[in-house]
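Only one chain is included here, represented as structure tokens and corresponding to the form predicted alone.
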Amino acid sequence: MKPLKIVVLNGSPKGDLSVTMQYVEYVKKHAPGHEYESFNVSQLINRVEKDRKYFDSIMESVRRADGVIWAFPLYYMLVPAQYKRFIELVFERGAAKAFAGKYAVSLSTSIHFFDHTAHMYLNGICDDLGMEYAGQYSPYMFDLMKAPERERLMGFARGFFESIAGRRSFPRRTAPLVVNTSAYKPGKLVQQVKAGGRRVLILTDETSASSSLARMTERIKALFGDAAEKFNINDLEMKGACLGCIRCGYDGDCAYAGKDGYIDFFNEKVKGADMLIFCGTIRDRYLSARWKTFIDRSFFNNHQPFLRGKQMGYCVSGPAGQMDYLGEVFEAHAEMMHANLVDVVSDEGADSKALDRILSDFAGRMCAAADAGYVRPRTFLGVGGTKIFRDEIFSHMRFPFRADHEYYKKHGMYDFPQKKFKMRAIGTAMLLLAKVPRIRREIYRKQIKPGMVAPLKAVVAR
């Protein structure tokens, strides 16, 4: 195989001090016959954005490369906000042609908390850039310490290099986004909804008062009347995105504390609201990098359900329904917060009259859920995600995330099944009884189904 030129786009805000980049360094050391060039695009995002010559030099390296490795840590079920901004710049500046035809893989490290949604997002980005997406590698963050996992990593890397050398073809796994929206023109407001004295916060990143998003947010505000406050997050002072420094892990003390207005705004406005409506326009295959910065910065609360019991909703302008993982991210966010996701409303495919009704009913349903104190049962997204954090915080993440550990202890979140001694004893006894063939036949052929519903039937009867 002839030497290949590989460009690594490092998405970690920590630059070379990144867990993810240690996997890249291992590949470089054990596949030394290729030329590697790395760019810390997230750590240096301010330079990437302001220094056009530096941005162009990155694009030129990509243009000359045979393959691109998108390497990043997981931040809130996606890539970090800084990486998201880099991707936006590629499209904004017409630089997509530098990526066209190049081979690409995505490599992330995490504790397997929604790593799949991040890779689905990047797969879509690579498809939109016209790249040959050769797959993903998403290990547990410390897998590199295990010999079998190092072998697996090199198998992945060799497969990538062989795909480039052999000019292998890969299917496009995501459909091109089709914008199917019309200019929303709200009609006359007939009736407001009753918020019952609750506080409604509408957060938006709109950049034009005449945009569809601005008109939708104004309609929602009008529906709630004086109960609603609308705030544009573009007006919020944020010195930067989450740095991944984990300084907040001990007691919630953020590296940005006292340096901008984010923490005070979040504690007062976001936590103080009863109903939260997040409004944004689709940028590439997610909301804007500004929105991602806002979401990532909330990590000063660590892995705690700090929006517990609140009503949440999303109002999106753009093809939200064409990206399944986007809805999954929204649902998972609400469920991990122990909040209630009322709905995700978009202007996709709806005329103005239909959208008026949808928005009105959306606001009404949010009020009804608040009146009832309703939070829908969590699905696999929330249950599975919570268990991942429960196990990790209890074990190796207890330090540095001391604040999480104390919160989980206090609120009974260490709900390990090993503590259910009665059920364990019953299960052990039944396993012993089932060793007897006659009893086993009786249980499995006649008693299992009636036995499963018996306690539930008793509740219904009462």
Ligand SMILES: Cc1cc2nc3c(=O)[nH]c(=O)nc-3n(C[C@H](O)[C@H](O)[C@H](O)COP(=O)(O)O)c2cc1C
Contents of the next structure:
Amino acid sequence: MKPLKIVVLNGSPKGDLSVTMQYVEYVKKHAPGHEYESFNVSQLINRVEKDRKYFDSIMESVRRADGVIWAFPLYYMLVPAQYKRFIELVFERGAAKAFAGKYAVSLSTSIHFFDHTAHMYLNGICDDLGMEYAGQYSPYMFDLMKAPERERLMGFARGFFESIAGRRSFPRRTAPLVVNTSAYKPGKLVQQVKAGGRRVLILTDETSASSSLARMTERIKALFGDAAEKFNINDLEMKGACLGCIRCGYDGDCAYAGKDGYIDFFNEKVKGADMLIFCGTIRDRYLSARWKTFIDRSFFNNHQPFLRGKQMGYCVSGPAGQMDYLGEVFEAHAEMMHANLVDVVSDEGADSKALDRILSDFAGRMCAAADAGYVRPRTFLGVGGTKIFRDEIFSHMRFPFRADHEYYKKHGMYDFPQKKFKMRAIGTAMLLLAKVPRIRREIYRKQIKPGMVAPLKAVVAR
Ligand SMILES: Cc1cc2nc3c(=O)[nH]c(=O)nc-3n(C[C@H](O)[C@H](O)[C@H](O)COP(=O)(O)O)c2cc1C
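Could you give the coordinates for the form predicted in complex with the named molecule, as opposed to the form predicted alone above?
First the chain shown before, then all remaining chains and molecules of the complex.
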């Protein structure tokens, strides 16, 4: 195989001290015939943003490359905010052409908490950039320490290089986004909703008062009247995005503490609200990098459900409904917070009259859910995610996430099935009984169906 030029776009805010980059280094060492060039685009995002020559030099390298490795850590079910900003800059500055026709893979490390949504996002970005997306690789962060996993990694890398050398074709797996929104012009407000003395916080990142988003957020604010406070997160002093330093793991102390306004705002306004409405415009295939910065910075709360019992909603301008993973990310976030996601409303496809009604009912439904203290049961997203967190905080992540460990102990979140002694004893006894062929036939052929509903029937009867 002729030597290939590979550009690595490192998405870790930790730069070279990145776990993910150790996987890249391993590939470099064990597939040495190629030319590799890495850029710490997240760590150096301020330079990427301000120094146009530096940005152009990265684009020039991409232009000359045969393949691009998007290497990144998972941050809140997606890429870190800095990486998101880098991607926005590529589109904003008309640099997408540098990527067109290049082969690409996405490589992340994580604890497998919604790694699939991050890779779906990057798959979509690669498709939008006109790249040949050759697949994803998403190991658990410490997999590199196991020989079979190292072998697997090299299998992936070899496959990538062979794809480039053999000019393989890959299907486009995501449809291009179709912006199907019309400018929202709200009609006369007929009736406000009753928030029942609850505090409503509307967070938005709108940049123009005449945008659809601004009109929607104004409408929502008007619906809630005095109960609502609207705040533009562009006005919040945030010195930077999460650095991934996990200094917060011990007791929530963030590296930015005392340096900007985020932590106080979050503790006071976000935690202090009863209903939260997150409002934003779709930028590429997620909300803006500014929103992602706001979300990532909430990591100082670690893995605790700090929005427990709150009503949440999203109001989005743009093609939100065309990205399934986006709804999954919103839903999972609420479920992990033990909050109730009332809905995600968008200006997609709806005319102004219809949107007036949707927004009124959305606000009304939030109030009704708050009145009833309703939090819908969690789905696979929250149940599965909670088990991953529980197991990680109990074992691998107990150190350095001391604050989480204390919280999980205190709030009964270490609900391991091993502790369900009665169920385990019943299970063992039944398995013993089932060893007898006559009893087994009786149980499996006659008793299982009525047996399963019997305890539920008893509840219904009561
Ligand atoms: C702010 C923040 C958010 C994170 N979010 C996720 C997540 O959503 N899913 C996940 O599996 N891991 C998550 N992690 C864990 C990192 O993805 C993981 O530790 C990764 O290996 C770090 O890679 P790096 O050293 O290359 O930055 C998060 C870590 C931080 C600091």
